[in-house]
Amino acid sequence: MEIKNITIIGSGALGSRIGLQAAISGYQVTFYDISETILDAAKSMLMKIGRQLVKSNKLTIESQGQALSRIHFTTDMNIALADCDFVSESVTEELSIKEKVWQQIGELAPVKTVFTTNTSYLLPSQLAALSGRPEKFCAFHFHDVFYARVVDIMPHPGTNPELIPLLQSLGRKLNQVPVLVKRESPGYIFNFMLMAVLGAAGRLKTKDVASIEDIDRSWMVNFHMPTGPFGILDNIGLDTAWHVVKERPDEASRAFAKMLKEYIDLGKLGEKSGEGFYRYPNPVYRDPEFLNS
């Protein structure tokens, strides 16, 4: 099938990036979210990312304008799905919320629509049946989109195998590197590895082995990285990380989830709120003296 119209369900940090890249790649894009306030924030984010891409010579001003002209916004799910060829869902990483959303999408989307979830840690088999068309359902998981250009393709046992080459082709058209996860695995490939690192950092902190700054310094120096585990958590969003960690039954994960929740309750969600483990837009780990402290 030919994909022309892409609908993004959930216009948060990652949903916005997916939609903007789709528009840059020539697709008509419709963003759906539950309120105009959220959509207004998404519009501001799109403009900000666009300016950054122009500044870094990844996009021309003319191309930015053309991409933005292909983007539409609505709080009406019927309008969002009216002529939709492809759905990318990026709502809150909470199973009960995603279940309700997918039941609604399944009831309203045209027969032609391909269904994908951008879930970070849930499995597509947990949601596919609710869509009413499990054979057309697959996980299609993005990372940063512009600077970490991997898209994970993870089918569930009922996914039509013919969907895989379609998604691989779409991934390339969206300027991503598609990787196939042959069987369902929480966290796909990269997130599975990343959660091991972040979990280890969480254990070091909750057991008071070292400070947040020194844990990050150790990682940054040894691996020649610009950011440590807690800086990465700020980028991901502490609320997103908490939704994942709180589902784990082990004692270390419960302690880590408790620590994350303390920050969340103070409104410290990470980079998107201006403060998490560090303060933004100029966190101390970006200061050259951070590694000399």
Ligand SMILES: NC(=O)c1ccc[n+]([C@@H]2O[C@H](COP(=O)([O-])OP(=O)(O)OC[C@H]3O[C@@H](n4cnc5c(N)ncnc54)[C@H](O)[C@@H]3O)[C@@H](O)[C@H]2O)c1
The other form holds:
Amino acid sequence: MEIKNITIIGSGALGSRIGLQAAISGYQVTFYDISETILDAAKSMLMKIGRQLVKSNKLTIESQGQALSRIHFTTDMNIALADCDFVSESVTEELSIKEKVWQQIGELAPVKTVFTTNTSYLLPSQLAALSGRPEKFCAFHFHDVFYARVVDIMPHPGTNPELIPLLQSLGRKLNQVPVLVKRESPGYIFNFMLMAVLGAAGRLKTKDVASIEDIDRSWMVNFHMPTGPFGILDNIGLDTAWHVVKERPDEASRAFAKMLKEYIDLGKLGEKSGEGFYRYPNPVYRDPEFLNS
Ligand SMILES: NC(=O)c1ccc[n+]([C@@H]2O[C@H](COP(=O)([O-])OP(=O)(O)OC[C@H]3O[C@@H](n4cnc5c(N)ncnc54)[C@H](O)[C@@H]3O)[C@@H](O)[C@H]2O)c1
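Since the one above is the form predicted on its own, can you give the form predicted together with this ligand too?
Next comes the full complex, and the chain you just saw is listed first.
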């Protein structure tokens, strides 16, 4: 099948990035979210990322304008799905929200539509049946889209195998490197490894073994990385991380979830709210002196 119209359900941090890349790649993109205010924030985000891409010579001003002309916004799911070939769902990482949304999508989308979720840690089999078309349902999970360009393709046992080459091809058209997760596994490939590192960092902090800054310095210096585990958590969003960590039963995860919740309750959600473990737009770890202090 040919994909022309892509609908993004949930236009927050990741939905807006996926949709912007899809528009840059030439697709017609419709963004859906629950309020005009959130869609306005998504518009500002698209402009901001577009400017960064132009500044770093990854996009010309002309291509940015053309991409933006292919983008539409709506708070009406009927309109969002009316002629949709492909859904990429990026709503809040909460099972009950995703369940409700997939039921709605299944009721409203045309027969031709391919269904994908960008969930970070849920499994597609937890949502597929609710969509009413489990054979058309697959996880298609992005990382950061523009700088971290791996896209995980993770079918559930009922996914039609013909979807896999379609998703591999779409992934490449979206400037991503597709990787196939052969069987359902929470966290796919990279996030599974990342969770181990972030969990260890959380444990070092909640047990008061080291400061946030020294934990990040250790990682950054030894691996020549621009960001440490807590900077990465700020980038992911503390609320998104909390939704994942709070589901884990072990004591270390419970302590880490409690710590994340304390930041969230203060409105410190990470980079997107201007503050998390660090303050943005100029967090101290980007200061060259950080590694020497
Ligand atoms: N943040 C990351 O680094 C990252 C990376 C890969 C995947 N993801 C996944 O992407 C998804 C979204 O994460 P995010 O970081 O963009 O979160 P976010 O909080 O920035 O965005 C979530 C969006 O979902 C919307 N939403 C909530 N309920 C909705 C509903 N009923 N209908 C439509 N929209 C609704 C919210 O209004 C919000 O705009 C999650 O599943 C997350 O696990 C996140």
